[in-house]
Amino acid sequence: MKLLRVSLLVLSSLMISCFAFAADMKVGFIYIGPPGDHGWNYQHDVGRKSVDEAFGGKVETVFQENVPESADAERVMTQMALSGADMIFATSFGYMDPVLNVAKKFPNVKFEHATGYKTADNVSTYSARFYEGRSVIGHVAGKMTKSNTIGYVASFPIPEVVRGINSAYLAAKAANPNVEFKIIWIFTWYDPAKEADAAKTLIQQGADVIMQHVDSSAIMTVAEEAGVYAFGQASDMSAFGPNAHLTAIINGWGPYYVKRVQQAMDGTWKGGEQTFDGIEAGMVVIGDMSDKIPDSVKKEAQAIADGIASGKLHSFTGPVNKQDGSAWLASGETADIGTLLGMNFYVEGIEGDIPQ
């Protein structure tokens, strides 16, 4: 009787010690690409991490990389869902409709969705205002070009890639009247052989500074091959290029994450709430400068990312018209937001068409 109670003591310490380190919350992420693409998903992942060194062993964090925007994720957010997670963070505009059928079966669970416009009771949306960040390098961009021609490789058509190239356009063009664009579709977020590719085809077109919307570090080392410019997408990509990458739009996420993530332990998360920060929260961070940028330029530039945080300037500011010439803002009025993320039309100045 006495070793039965004492193992019964044993195999209530184990469970109280096994309950002591459980975590309090499960906290899931999918990804669109790998973490290891240095950009897109690599940012996302060190956000992730950053909610690790925030709350310890309070709170599991797991992923899933590579997952597409399609069926699969639901079934991959079904199953973070069914094995525990409390919140799920969704990393990629076309997990949006997934992301509600999803939180439909779920509602106990809270679901956060990244440059989506979709919410529900359980369901919340963020973004950044990475437009702000490409006024900054389309600044630079307009400066250091000596051929006036800008490559763009852009994604998918949709607004937040749109905005990016609208507001890329008119930083360079204020900083040299003489730039123009040449844009490359590749319709996908990460796929490193099809960004060289249109990186290739963007020099031979006389680019000799490259801007990209798209994931992978590979066009900074055609950019370093060919000796032209580039610039970092989401995060620092100066290893990459050390001769080509001039800065770099860097993609702040970790505050947000862990932000959110402790309103879901205390119980003042909300769904249906759309958050939309820029340069001044941090979310758009400009990395260091290159020793290649002269001095007057980057004061320049960090002149715009200081107004742009402070209020004073903002990216769309009139007059501006749309490409087919008609008004669209004013002497000084500036874009409204609902604009900005319906976004579906190119300012006057750019050629080619936006693909449906």
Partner chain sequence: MLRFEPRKNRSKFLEISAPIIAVIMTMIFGGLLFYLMGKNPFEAIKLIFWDPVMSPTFSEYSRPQLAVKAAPLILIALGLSFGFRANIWNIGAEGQYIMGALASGSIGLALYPLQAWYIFPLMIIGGILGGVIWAMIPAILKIKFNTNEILVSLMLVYVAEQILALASVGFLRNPEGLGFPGSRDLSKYSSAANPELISGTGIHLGVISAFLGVILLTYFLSYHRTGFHIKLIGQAPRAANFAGVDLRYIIIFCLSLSGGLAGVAGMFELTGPAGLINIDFNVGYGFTAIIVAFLGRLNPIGILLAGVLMSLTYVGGELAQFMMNIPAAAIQVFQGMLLFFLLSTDLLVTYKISFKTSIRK
The other form holds:
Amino acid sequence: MKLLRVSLLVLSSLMISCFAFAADMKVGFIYIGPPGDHGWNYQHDVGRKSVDEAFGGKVETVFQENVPESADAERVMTQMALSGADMIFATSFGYMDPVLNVAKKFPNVKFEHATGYKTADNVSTYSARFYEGRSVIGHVAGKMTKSNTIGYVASFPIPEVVRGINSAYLAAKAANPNVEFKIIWIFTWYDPAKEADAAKTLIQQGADVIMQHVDSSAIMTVAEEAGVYAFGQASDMSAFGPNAHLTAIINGWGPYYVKRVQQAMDGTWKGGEQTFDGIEAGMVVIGDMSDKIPDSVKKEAQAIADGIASGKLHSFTGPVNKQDGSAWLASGETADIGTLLGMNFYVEGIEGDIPQ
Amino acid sequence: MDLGDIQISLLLASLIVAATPILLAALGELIVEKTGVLNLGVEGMMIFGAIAGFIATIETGSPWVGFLFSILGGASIAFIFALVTQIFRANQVASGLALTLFGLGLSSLLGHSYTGIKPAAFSDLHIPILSEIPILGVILFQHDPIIYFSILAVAAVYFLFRNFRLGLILKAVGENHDSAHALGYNVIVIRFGAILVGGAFAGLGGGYLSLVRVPQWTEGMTAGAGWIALALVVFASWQPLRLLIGAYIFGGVTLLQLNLQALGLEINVALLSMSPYLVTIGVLVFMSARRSRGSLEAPRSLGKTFFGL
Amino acid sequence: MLRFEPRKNRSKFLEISAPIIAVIMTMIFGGLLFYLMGKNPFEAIKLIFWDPVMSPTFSEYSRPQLAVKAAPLILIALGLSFGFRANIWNIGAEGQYIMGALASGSIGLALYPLQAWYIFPLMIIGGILGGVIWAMIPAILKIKFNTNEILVSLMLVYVAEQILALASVGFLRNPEGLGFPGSRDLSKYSSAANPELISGTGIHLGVISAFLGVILLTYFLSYHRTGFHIKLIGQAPRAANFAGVDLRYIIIFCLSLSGGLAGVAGMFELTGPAGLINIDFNVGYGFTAIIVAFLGRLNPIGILLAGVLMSLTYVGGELAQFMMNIPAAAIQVFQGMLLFFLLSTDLLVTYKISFKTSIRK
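What I would like now is the form predicted in complex with its partner chain, since the data block earlier showed the form predicted on its own; can you produce it?
Below: every chain and molecule of the assembly, starting with the one above.
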């Protein structure tokens, strides 16, 4: 009798431990930098946490930070797959080829690669139409500048960044025909001191609104000190500049991650898909608008966001010429996805050249 | 060329701010190298100073306490290097690299819950009368106390090596530790002390980064500043005054590049970014080519372990 | 007072036990760190040191991966160790690694999409030359002007990094890459690829070369005249001078060897595991290899072991990170501790320490 009770106890505790361990799914994330960057990686980690929340104990998430875009990425993903991960989100462009290599070795693991363009039977990609958000903040910037000079701190001359500049410029120009852009390329995604220097330079050269396409919150801090305006990048950065912070473009990966994990659980997940979502799907979220923005401008900005979400508006609507004056979009025409993805030219009115 | 939008005085003023972290770290490294020790862990000491100062500022609300802690932080992590290289006689190059790894890791761990916070502001100290001078006032006399300190420290180190016995002893140890030992100087103790002072300066430079220049904490925020400080010491050929000029040139090249871009001029960013290092090599060659043995060359015992005692 | 005397005969017992003591110390202090962070220290240390080699889940994949990760470290450290023995301090292997990769990559990309047997050998030569030329700058400056090679080689790392950035966004950028930085994937271009030799292991030619290098250089150091001279300079510079050792030749030799091996390591890494040239192509192997060289006591076999130990902390550290949610930073601290302990305990091996009363007053 006693033996029976003991063995039952052992059995039940074994079962409990099995249950505690046996989440239905294990999902891995790899980040290029630390989630503590308050930018790109931070927001992916926020997305991961929303998967935790949405599925409770049913899904276990694991992550690895500071994974270089090299052979190391392949090893980390392989080890994750070996440890039983059913799905892996690779959250930086440079993981593209490693993802494909690992995916070939693990046909039953589902891979999601951010911002890439190569897919496979078990690899889908996802990216956000951040340029939609840039239209909204571009409008705000155009309305808020007194000096008619908007500074823009850019990272690398890649289509993603060029697209953002063009989109912001068109919106700002529409809001304020006298507006002028000053652009600095700093050739890094993350170097707080250099970002701060670039912002200070722009401010000294007369910019009173700063936009950024680099990762850290240094620019917001500088703007606060100098008494000019700036926008949160990737996440809400109002903590760094309560007065400077106008609004933010927030990377909303959470809804997408939850949706794809759900699909994987339901068996409806498909590889080979390329998602390119924007404001409408909640992948690009416009943050809270500061009290510094007049109500009328807030309403206009909201109208732009709503219009883009509903499909009535498009960030790139003709007539738009290229920088050299040649025609790009005819009146009423909107940009096709191919041109957007490979964008390597400024639109008419922006001064300076894209490096290289 | 239209330079209308560049306000030279503001450019020069912000150049001084931009150069201060590397100036402080390089000044510390200069003292260390003068005694014949090569500590490649400047990056690790800087970032540890950055987080130590940041945490202290947040917890106490006073940037002054913060700077004190960044000094202590830099010195305490340099203590490990001193222990390993001076007491355990380990190789300096390898130990310095390990120190960088260690410092970067430890600072991220400690700083985990300190991202996204703003430290208390550290106000500028406008020097009366002098700060009113047009142009020059803006450039030189409207800064925060740490900047004045960094310039005074350069002067102090200059006179230390020129006019004081202690400076001569430090140099003697760096030039030839065996004869310094024979003269009765305790090489290990002197180097140990110099390493701590070097760490303190690097820590202060890091603290300046997280408390004034960027004011915030983010992981890995030094982003290579420590390595630039190492280059700067060489560029300055171990001369404190040249260090000051060199720091402003290094900082100036970056700022000038950013300014030219903002003006819409097409420039080769990569070429400009590598120019300080190429110039440094040129300076090195020039110094060593001038056969006259003087104080221009690297300390002769640089990087060599002393096994006497 | 402490006294240090070089050991005439190194005790085999100490040579083996010193690193073991260091690893145990690291386990104790590292375990304490993990414990303070609320993690189970025993599990963490098991994941780092044991699981990559022995766990049924990971070991089959991880074991060869240890060799793959260690290969560039060993190759570079081997070359560096010769110079370090002769007091020639090349600390710019990171730059030579980059330049080797860039030179070989440029050859491969220039010939793309031509398929021919000679492309890969040509790229190997390119990789070696790229590294050698970059290392010749400090060598020649040292010979001609007695310029400090530590500093020149270090400066050249920064220059190489800028050239790498320039190449990835500029002249080597993949024309079909939609404007993203980075070159074509050379591992997918069969004439230029350095594929895995044993399927599923990731073992490539670079790994084989590292092992061959250990054997060849062990032999060289023991039996070749130049090897002997190098040892002599390190142990007794004056004697080397009397023996008529040509220091200029030794400088050229040591810097060529370390530059060439770093360059070819870059070439193997580029055409194999990494695949393409990108801004972040270099991940610090050149600097880590300096540590590996010293941990291995500048001895080829020692370097082999040190390289594998280093690679174990990377691979095992990754397991600890995602299995137990230990931050990458904690692993860095752990590695730092390991290095400090290893470097410190080395003193026991090379020097005899005794307590004596100070003679001098």
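Worth saying up front: this structure is predicted, and the values here are computed from it rather than measured. Positions refer to the first chain, counted from 1.
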item: Co-membership of residue 162 and residue 144 in a rigid part between these two forms; value: yes
